[in-house]
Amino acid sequence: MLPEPHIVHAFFGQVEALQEQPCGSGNINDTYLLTFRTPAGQKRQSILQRLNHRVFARPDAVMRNIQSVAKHLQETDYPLDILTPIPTTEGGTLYQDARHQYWRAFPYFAHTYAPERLPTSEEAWEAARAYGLFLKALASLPVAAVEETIPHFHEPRYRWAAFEAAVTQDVVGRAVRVKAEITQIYEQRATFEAIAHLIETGQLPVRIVHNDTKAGNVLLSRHNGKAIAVIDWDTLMPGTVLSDFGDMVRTFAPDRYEDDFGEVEIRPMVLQALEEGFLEGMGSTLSPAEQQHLHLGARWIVAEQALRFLTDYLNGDIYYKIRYPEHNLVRARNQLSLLARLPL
């Protein structure tokens, strides 16, 4: 669904929309690159996005988090561009249309790209450093400054319970087809228990973290490959940096994307670059326990993503966008293949 004229006008006034082009590869929201002409004849571009309110049940809280973090970053020496929301003509950050869909607008960072397809070691280092710089800057913002927008998002016991419920209830009758995958997930229970123990005993500090540090959420310059911005802040919430490092490993280090068929291999040089770049960006912010368990975090997040894809498949594909009936199953198998090749 392309943004209708009244949605464009809600953010930019009486401009002339020249082009509305879908962009990005996210599985949750709908994102468009809007090219428009102002009444003064200037040609400009911005991002318009429909926020999926079925996933983000509290859109106002999502935007409050984004505003709080943007303000904090503006007041620090954070070196990257900041994803500051573009207000509506009435001064808000959200516009609700007649279908009760929520829309928001953000700057478009021109001459950039997200290193989503087989990033090089150099791209991985630069992106990981950017994520590290982002988390380092947020370390001085009190955790209470952000709200939980998706309850239990990376909570190991909650994710495990949801998976077991999906297996038991088998609402669309798919469990019999995926017995092998279910068994593989159960073999990872110790990883979930280990992370839960580290969190519950306070060995891992609770921080404001990004929670979705995939390769598609960092922008690099097309001119020199340097990091320009960290984007997609919808999942900014209290959590552990292990999940952020884990999602980087999950999306940068494999030799194929999460939708691809076939066995996955790890690219060791990329994995090394991710760790080195992340540590460079974080500086002295990481605790000894966080540094010690970074690779456990990677195993946890890959296992969790396999579990989430399989859970959604068992539940009838109600969370992630799919392009064909077995899409979530293919994704789950991809993540299980990747998990088998991660270092212990």
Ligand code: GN1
Given for the second form:
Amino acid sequence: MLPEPHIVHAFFGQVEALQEQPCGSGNINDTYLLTFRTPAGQKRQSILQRLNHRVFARPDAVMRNIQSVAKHLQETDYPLDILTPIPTTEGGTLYQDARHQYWRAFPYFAHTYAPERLPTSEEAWEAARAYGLFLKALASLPVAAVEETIPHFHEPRYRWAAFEAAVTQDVVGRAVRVKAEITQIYEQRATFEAIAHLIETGQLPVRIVHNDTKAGNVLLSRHNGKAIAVIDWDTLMPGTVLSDFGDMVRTFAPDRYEDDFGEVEIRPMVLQALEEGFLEGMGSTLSPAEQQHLHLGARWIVAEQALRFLTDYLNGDIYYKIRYPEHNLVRARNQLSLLARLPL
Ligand code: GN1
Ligand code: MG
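Now show me the form predicted in complex with the ligand; what you just gave was the form predicted alone.
Let us now look at the entire complex, which starts with that chain.
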């Protein structure tokens, strides 16, 4: 449902909404590009987004995290554009409508695109460098400056337990149809254990990480291909950099999108560009242990994503948006196919 006029007015005052277009490819929130005319007659564009408060149960905490990070980046020599929330006319960062939906507004970065469809090696390098610069700049902000907005988000043992519960409970009776996929997930247990061990023994530093570094969350210039901004800061939380590298590999290196059918191939040149760009961006901020385990991070995150899609399929599609009944299963199969192609 398009944002109603009172939602537009809550952020921009008495402007005239000219157009509202759904935008982006998010699986959780609803995002719109709003075009409006100011009382002085100027045409402006902005992003309006409904925050899914079933997934983000503490919308205020999400916005506090975003504000803390935006402030820090403004005070640091961070070279990219910053996703500073646009306040409501009352000075808050969220507007709650009569249906108890939470809305927020962000700047729209004109003349940019997210390299979501078969990014080239050049695009992958540029995007990975941008994510690396983002993480490097966050390294000087104390971890306690951000709150955990989705508890246990990338916690390997928690994800594993949620998967096992979904298989055992089998609430919609789908387990029988996906025995092969369940077996394939079980074969990945050692990867989850290895990551849990690295985290629990303190071998990986706990940092503020982005936690959703997919190809759709970085904007490049339409004019010269240079990175303009890292977006979607909702999952900024303490974690490990391995998951951020993993999500890049997961979404840039394959020869097809995560929603597509069919066997997936890895594009080795793109994989190499990702690693080079990321190291260029993060520089010496990356510890030797982190660098050593980057590829394990990729294996883990692809396996985790396969597990998450399959868990949601078994739970009756209650988390991710789906466009048809088997959508989560198609996504899980896509990730399992990708996993089989990852270099060890
Ligand atoms: C969700 O909504 P979106 O597309 O930003 C999910 C990510 C997954 C991604 C898979 C809060 O992100 O963790 O990697 O889908 N976000 C949340 O496409 O669960
Ligand atoms: Mg996201």
